[in-house]
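For reference, the chain that follows is the form predicted on its own, supplied as structure tokens.
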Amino acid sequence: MTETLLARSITVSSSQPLLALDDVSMAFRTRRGLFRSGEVTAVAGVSLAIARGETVALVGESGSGKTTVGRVSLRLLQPTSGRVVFDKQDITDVPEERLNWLRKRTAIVFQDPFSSLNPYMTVADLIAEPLVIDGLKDAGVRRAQVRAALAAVDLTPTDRFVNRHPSSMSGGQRQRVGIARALIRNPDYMVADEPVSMVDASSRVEILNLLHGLQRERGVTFLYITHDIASARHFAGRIAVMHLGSIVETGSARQVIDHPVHPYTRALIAAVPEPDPANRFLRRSTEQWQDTPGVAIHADCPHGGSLTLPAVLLEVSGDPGHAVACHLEPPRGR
């Protein structure tokens, strides 16, 4: 009980966050064969807090969870355990047709912008849905809200833009319509599920570099989704590192990259492209993990065979608000 309360101390910072994820689980229902069904656990027991205008990084593999917990925070999926607070709110079970004002204040910029933007509307028309959804009537005034959403996106001259289909633009521009659309409310809270991973690598950083700006502007607080911790890196002032469903270490962008605790997170950095095999300080691939739910377990540990209670997050000893999964006793610093 002493170390769970630790783990909630670490993650959900003292001062009243925009959002706080209080040991979150998600649970999907699936089919096994035509008469049987089975239960698959996408998250499992997160706690996670994000201050207002601050940006965090929630980095792991593909099916780690990690868009399951960005949805969660959105409240377009219910959790199956745990709370999601909203600016004081408690949004958990608060039925649909009483979100309309989350909704204005919250917005995800989806990870693939071919699919995401619908091919029969123009880009005006797609940017102006919300703004319709929520009842605005004058024509002009949407006009000029998706005229102002464009140039804060880089899509200038914006007379080149409102009148075309997405399938006459590219990627990067997609993903830039998609921006627009998410920002035309000007919403508090964003999640950025993958925003780059389906675009040219030009185009990768000016999209990071129009969402820190914006960040940097508005104010606006990001959740960034991503497999790629390098990216995070330069994103976000904190990272989040999930492993099949379980947050395994967080802290601040630098004590996360540069002191690495948990093996997995030393696996995924051995794991981004590097020129120079010297600085590859770990050449393991993750795949020598243990795929058993809720117990990070890694080959190099000395207890690896006999542990099967779920690791908690503890904080790092002498590196305060860096913390890592841990089954036996509070890890030490550098």
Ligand SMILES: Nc1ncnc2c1ncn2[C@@H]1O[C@H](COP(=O)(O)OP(=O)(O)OP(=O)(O)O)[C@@H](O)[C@H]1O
The other form holds:
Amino acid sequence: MTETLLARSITVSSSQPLLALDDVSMAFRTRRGLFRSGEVTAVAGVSLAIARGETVALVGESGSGKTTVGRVSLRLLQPTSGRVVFDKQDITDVPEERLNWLRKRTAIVFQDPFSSLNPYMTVADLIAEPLVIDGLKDAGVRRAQVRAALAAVDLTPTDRFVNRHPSSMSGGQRQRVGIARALIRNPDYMVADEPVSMVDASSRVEILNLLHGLQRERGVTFLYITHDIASARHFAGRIAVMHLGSIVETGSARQVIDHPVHPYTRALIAAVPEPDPANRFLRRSTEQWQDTPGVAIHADCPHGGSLTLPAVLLEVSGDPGHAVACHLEPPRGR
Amino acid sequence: MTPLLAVDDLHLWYDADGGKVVRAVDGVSFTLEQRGEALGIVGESGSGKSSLALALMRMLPKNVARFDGAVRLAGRELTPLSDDQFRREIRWQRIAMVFQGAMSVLNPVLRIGEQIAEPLLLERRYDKARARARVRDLLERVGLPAGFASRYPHELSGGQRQRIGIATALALDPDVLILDEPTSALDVSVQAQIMNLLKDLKEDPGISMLFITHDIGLASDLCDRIAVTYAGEQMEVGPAERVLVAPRHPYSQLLLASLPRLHSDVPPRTMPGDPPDLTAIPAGCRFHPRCPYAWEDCLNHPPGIPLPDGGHARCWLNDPVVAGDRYQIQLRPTEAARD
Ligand SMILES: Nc1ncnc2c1ncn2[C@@H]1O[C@H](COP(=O)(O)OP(=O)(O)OP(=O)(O)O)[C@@H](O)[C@H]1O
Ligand SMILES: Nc1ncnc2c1ncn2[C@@H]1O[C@H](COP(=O)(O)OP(=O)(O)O)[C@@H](O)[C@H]1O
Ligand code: SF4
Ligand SMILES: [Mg+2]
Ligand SMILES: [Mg+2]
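Output block for the form predicted together with this ligand, input the form predicted on its own:
What follows is the entire complex, opening with the chain shown before.
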């Protein structure tokens, strides 16, 4: 039983990832009150590689740094340290005016279909906006592309939707408009940031199936950001669990959920109210994990580890690709 | 025994544009039998859940087209009460509510303590000093330090604001607490904390709850019984442990099958068809346009057919005479639910 210390970049099946984050950290300056200022480390030492056509789910609770990782991966944010590599090109320090090509190949779908769409624009104008920004002048071509995008997200017959306003549509329909807008440039890589958290439970599957279809049919590569770990099992091949800005566990979705190693992952999974008669009236909580970095880690830690030490990702023995963060010594598999 | 809350054939319709009528609550009946019981009202967005809550609180908009039905609280008939009596004796006193999106309901310029004290000071129920002491108790009960009384809403996280909403609703020791999607804007961990608080309040002091949600898993974590709502009607009511594994209405079955399961590889299924338009409810069984089992008899409106566990299901498949060979055949537990 030997555990392998993983290389800093977690290797994936494909030798050439479409997107790679290497030891990325992101600190934000904060201003509180007039004179106090400080720094929040939103992301600390994250390495993640996503193969072409793969879906990786980034799960974790609010404030754990998921959105920040997503935004860094799109170079909407420039990381404080670490490298961002997209399709073999290091984009870490490329200035915005030389990133047009990246903007055309990438897209983001937001959490809140209500606030992210301008209620005064028609569906057609909203979806066509990126094309207008790209300087596509031919209105006929734009219209055709908008219709194709509407059809791709199943808002059909498209005539019934082009002139509507988001305010008159259901949450699920609005999210489809958001996806159509993200699709219009035919991106290779999409970040879907909590795309269904504001959508009814019964309509979530439809939206997730839609994204899944884009992956299968167009080979789109996805970073799926969610706090719904159950959905990650069904819509992502791989999961990375984030806590306090770091990845604490990663592996195939099935392995991480069925055989979690890190105690935080276990707490996160136990917090899910699965509709199962054996799983009712339980006290669920990840509260003991609300520590701030630098404070002694959770009592469950078999080694009494401390977050003051940098964690290393160790591969779980007998489970290739399944890795867990440890501050002191190698974990004992499952 | 007299049930704590008994609702019988409740209707709340709204006038809408073009002379249309929205039948948001359309003949709803249920009971809360005793203290400390929680009933989950589960349904898709637009099925009339919030309207049911507002009807029980008698907080009605101007465009009401129809409002009737019987509501009895511990045997007392509430329907004949004047609006004034209802406001003085029932709303907040006996039936209280935490609103959907309670986070945005808080007044940004009022300190938390003042907001919680509002129902206490109303009608001069408490003097200032007693109100202050009561606010401290309430904050403690929802797990917040007393110092929060002097904070403003923007200084609180989403979960903390939701705790304030709950504290405010508890101010006058109501018998029934209505919670309208109390955690839908929160992430799993904060949601778990709020649910823990609700589980505590259900035990002690034994508050009865109507827990409104679109998430049947969440409902089953807190509730003894579940009422599955569709297009203004209750499709199935029964003990949560039975509804989860052996739903007797096709809609409940599909709702369960649409949830991604944590420990099963059975893929979640999409709900067929479109959500109903409450201004044009289909005749007969209102689920029939989306129901995979529908047949001719489904064009007649099914009653709530009693089930052995005291619940009922509004589907002809549960009536041996009407269903004939179809009787219960289709209603085996779903694969997903059995896992
Ligand atoms: N522009 C910013 N300035 C200052 N702090 C920020 C900024 N953006 C994010 N943060 C902080 O960084 C941390 C991580 O935020 P991030 O939005 O990435 O979390 P998240 O995991 O996406 O959370 P959620 O589930 O709530 O969306 C939080 O503490 C947040 O307050
Ligand atoms: N004040 C109102 N006037 C007209 N229609 C309304 C009003 N409030 C709600 N509705 C409509 O009534 C139906 C049920 O709404 P609601 O009770 O909010 O459902 P839910 O809480 O289940 O989402 C919806 O079609 C909604 O648009
Ligand atoms: S009554 Fe008919 S249409 Fe309605 S749910 Fe039952 S089988 Fe389906
Ligand atoms: Mg986020
Ligand atoms: Mg509602």
